[in-house]
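For reference, the chain that follows is the form predicted alone, supplied as structure tokens.
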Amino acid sequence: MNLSPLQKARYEYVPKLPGMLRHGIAEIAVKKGEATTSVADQEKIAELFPNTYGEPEVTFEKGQNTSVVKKQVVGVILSGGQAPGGHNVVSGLYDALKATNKENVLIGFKGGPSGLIEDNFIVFDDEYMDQYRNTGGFDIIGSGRTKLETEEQFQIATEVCKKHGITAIVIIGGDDSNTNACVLAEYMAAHKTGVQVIGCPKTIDGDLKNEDIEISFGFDTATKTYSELIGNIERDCNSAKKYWHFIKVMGRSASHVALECALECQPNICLISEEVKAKKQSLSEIADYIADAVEKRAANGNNFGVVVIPEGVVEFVPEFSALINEINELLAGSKADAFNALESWTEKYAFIEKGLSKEAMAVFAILPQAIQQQLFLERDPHGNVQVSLIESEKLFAALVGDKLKARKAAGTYTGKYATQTHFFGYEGRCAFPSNFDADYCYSLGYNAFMLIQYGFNGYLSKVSNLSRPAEEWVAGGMPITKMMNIERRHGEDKPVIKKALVELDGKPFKYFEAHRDEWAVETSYTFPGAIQYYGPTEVCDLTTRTLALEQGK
């Protein structure tokens, strides 16, 4: 393998553990807290999870290790989209397992949850593990999006675990993956298999978050990576002084990534999906809001700027959401075949015009043709519009252009308006983890094994007090059921982990809200630069602006 100098250096980085996990394994004791309840729908969740509901939160502290000594064979699964630091969760788990007993075994199931069902695996050893420490990506075993949710899957998983003598499974994933982990844990307990299931909180979107999970791993690195790129564009923008850059960043259901990048880079405009929904803003109102900033900056001789847009913002626009619902109905069942059989866009447009309500058609008609056509691209597995395929950065660039043309025709706008569009997504998912994510993920993995060793099932590995130095971090675990509520999914009530959206009364948004009017008109750009791995602690080990504001640091 050809290694870059940075990769060689990152192999040598030694992740920092919380203070209480730095003691020898024999000196790590567990402290149990109060019994827990789910975030909502307590009776229903308790009924669905009788064997794993209501368990206490736990923390680890210095003291006598009272866990039962036995050989552990642990399976690990990477689930869902990639997030920086996943390899360190695995290496932390491996190191804790081997530090407890050299005979312990870690089995990695390949390609996500399907690897468990298909019994596709690798047994880790030192040589293999050392190739992946402190590196980005999930290529150590690969990932996948197969859901573990059927009785048949659980039976097969049980047989695979029995075959290998597996005592525990660690599932590293986001809210859906940890929901699956919770359901699997309940099955294993109900059928007295002796297999424990532990989850680890992963997602760059930042929406797996609550009073217990201060931040999901990967968010720190991804937002620092995107902020570097946005800062670079801001510098170019301020140099050329001739383009408005519209930049879409990841975040389908929540705007945490966009907000953090705005706090880091201070662009002229940043849309927050949750605010769009709360204010019931229309596409036209959003376009006017951006056009106002363009006009004010042009009056100062600044015909350039930067707009940051969260990936899923159009879903939060009420009129657009209604349009999507009508399109889904329009193309339901055999009607999709009739639509796809039409050869020209003119014929398809007539079909659409006939099938949509007057209100929906009014929204559809103002969209650029390229966006109109994107709404009729390949459906998702449920037959719905794939909103993530819509190039909302191009949509808003065009809508703002239309607004400015109208203002120019009315004689109220005399500036210039030229655009460039960007989408930053995959650029951040597999970056080398920042020091924070390298430390946090290693701690999550190490901590996950301590939960296994003490016999816990259906728990999430939890590390908190994260805005402080790692020495002061608190390690422990919480029942996954604590995060659950009931939601309507595909016509059925399902137990799921509640997604965390941007809180409009939270400190990060309030800080952004207090400064955005100034940023809209002034050129207040900041340039975060590349992720720093080496140098002063105050540069290398910074947490996100979001976490610092939330914890008042």
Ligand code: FBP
The other form holds:
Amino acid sequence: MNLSPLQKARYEYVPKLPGMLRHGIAEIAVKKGEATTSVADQEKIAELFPNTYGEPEVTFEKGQNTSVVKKQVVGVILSGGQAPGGHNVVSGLYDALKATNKENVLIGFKGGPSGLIEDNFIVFDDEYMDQYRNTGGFDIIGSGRTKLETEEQFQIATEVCKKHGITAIVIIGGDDSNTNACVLAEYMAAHKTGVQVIGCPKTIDGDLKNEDIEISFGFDTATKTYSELIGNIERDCNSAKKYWHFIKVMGRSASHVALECALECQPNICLISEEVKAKKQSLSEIADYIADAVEKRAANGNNFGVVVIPEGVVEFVPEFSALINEINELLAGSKADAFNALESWTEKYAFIEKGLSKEAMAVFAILPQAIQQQLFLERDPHGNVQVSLIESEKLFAALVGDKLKARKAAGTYTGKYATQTHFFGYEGRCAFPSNFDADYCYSLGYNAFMLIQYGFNGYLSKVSNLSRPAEEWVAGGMPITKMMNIERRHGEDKPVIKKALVELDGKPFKYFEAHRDEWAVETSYTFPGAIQYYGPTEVCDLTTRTLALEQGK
Ligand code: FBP
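Write the structure block of the form predicted in complex with the ligand for the protein whose form predicted alone appears above.
Complete assembly follows, chain above in first position.
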């Protein structure tokens, strides 16, 4: 492998552990807290998880290590979308495991959860591990989106564990993967397999967050990467003064990523999906809202600006999700064949017009033709429209253009409107982890092993007090059942970890709300610049504005 100078330098970086884990394995003691209950639906969750419910929160502290010494064989899985820092979770886990006992073994299941079922694995050694320290990506073992949720999969997983003598599995994933980790932990306990299951909170989307998980790993680096790019575009935009840039940022459903980028960069407009839903805004209303800013800025001679759009926004527009449901219905099963047999777009349009309700057709009709066609071309394996593939940055650029044309005709707007569109997503998921993510992830992995060593099952590795220097971070674990509630999924009541959307009464949104009118009209851009790995702490180790605001900083 050809190594860049930065990669070589990052190999030398020593991630910072929470102070309480810095004294060496022999001096890590465990302190149990109060018994826990789930965030909601306590009776039902307790009934579903009789072996793992109600366990106490735990914290590690300096003291004598009293864990039982036995050989540990640990399996690790990376699950779902990449997030910077995943490699450091593995290296933290590996280092703690080896520091406890040189005979301990770490097995990596390849390609995500399916690696466990297919028994596709590697055994880590120092040489292999060292190639991945402090690097981005999940290529150390790969990742995948297979869900571990059926009894049959659990049986196979148990067999695979038996074969390797596995004593614990660490699942590094988002809310769904950790929900499944919790179900697997209960299965392992109920069947007395002796296998412990520990989760680690990952996702750049930032929606695995609650009173115990302050931030999911990867969010810090991904938002810093997008903010750098948005800041650069803001500078370009303010230099050339000729384009409105519409920038879509990743985050499948929650708008945490968009909000954090807005707090970092102060663009003219940032849409927040959760607000769109709460206010039941229509596409036309959103386009008018953006067009108002374009018009006001044009009146000041500023025919340029930056609009940030969260990836999932269209799903939060009530009339748009109603349209999607009707399209899914219109093309369900064999009905799609009749549609596909039509040759011209005019014929197809007539078919659609006949099939949709008047309300849905009204929404469909205002969409640019390219988006209309996307809705009928891009289907998932179940035949449903893939909303995440809709180019909403182009959609809003076009809808605003229509509004401005009308305003020009009415004589209220006289500016120039030229657009550029961008999507920032995958480029943020595998960046070299920021110092924060490198430290946080290493700590999560190290800590996960301490949970294993002390015999805990069905716990999430928890590191908190994160807006303070790493020395003051608090390491421990929380039963995953504590984060569960019952939700209706695919027509069934299921125990799941509650997904955290942007809270409209939360401090980050309130701060944004208090400033956005000014940002819309003025040019108040801020330029975060590239992630800094070396230099003063206040530049290199700083975490997100979201976390700082949430923690009252
Ligand atoms: P996770 O929730 O698994 O962490 O993935 C997040 C994400 O990056 C979303 O932001 C994005 O919508 C999605 O993955 C893209 O998935 P894919 O890699 O399958 O295209």
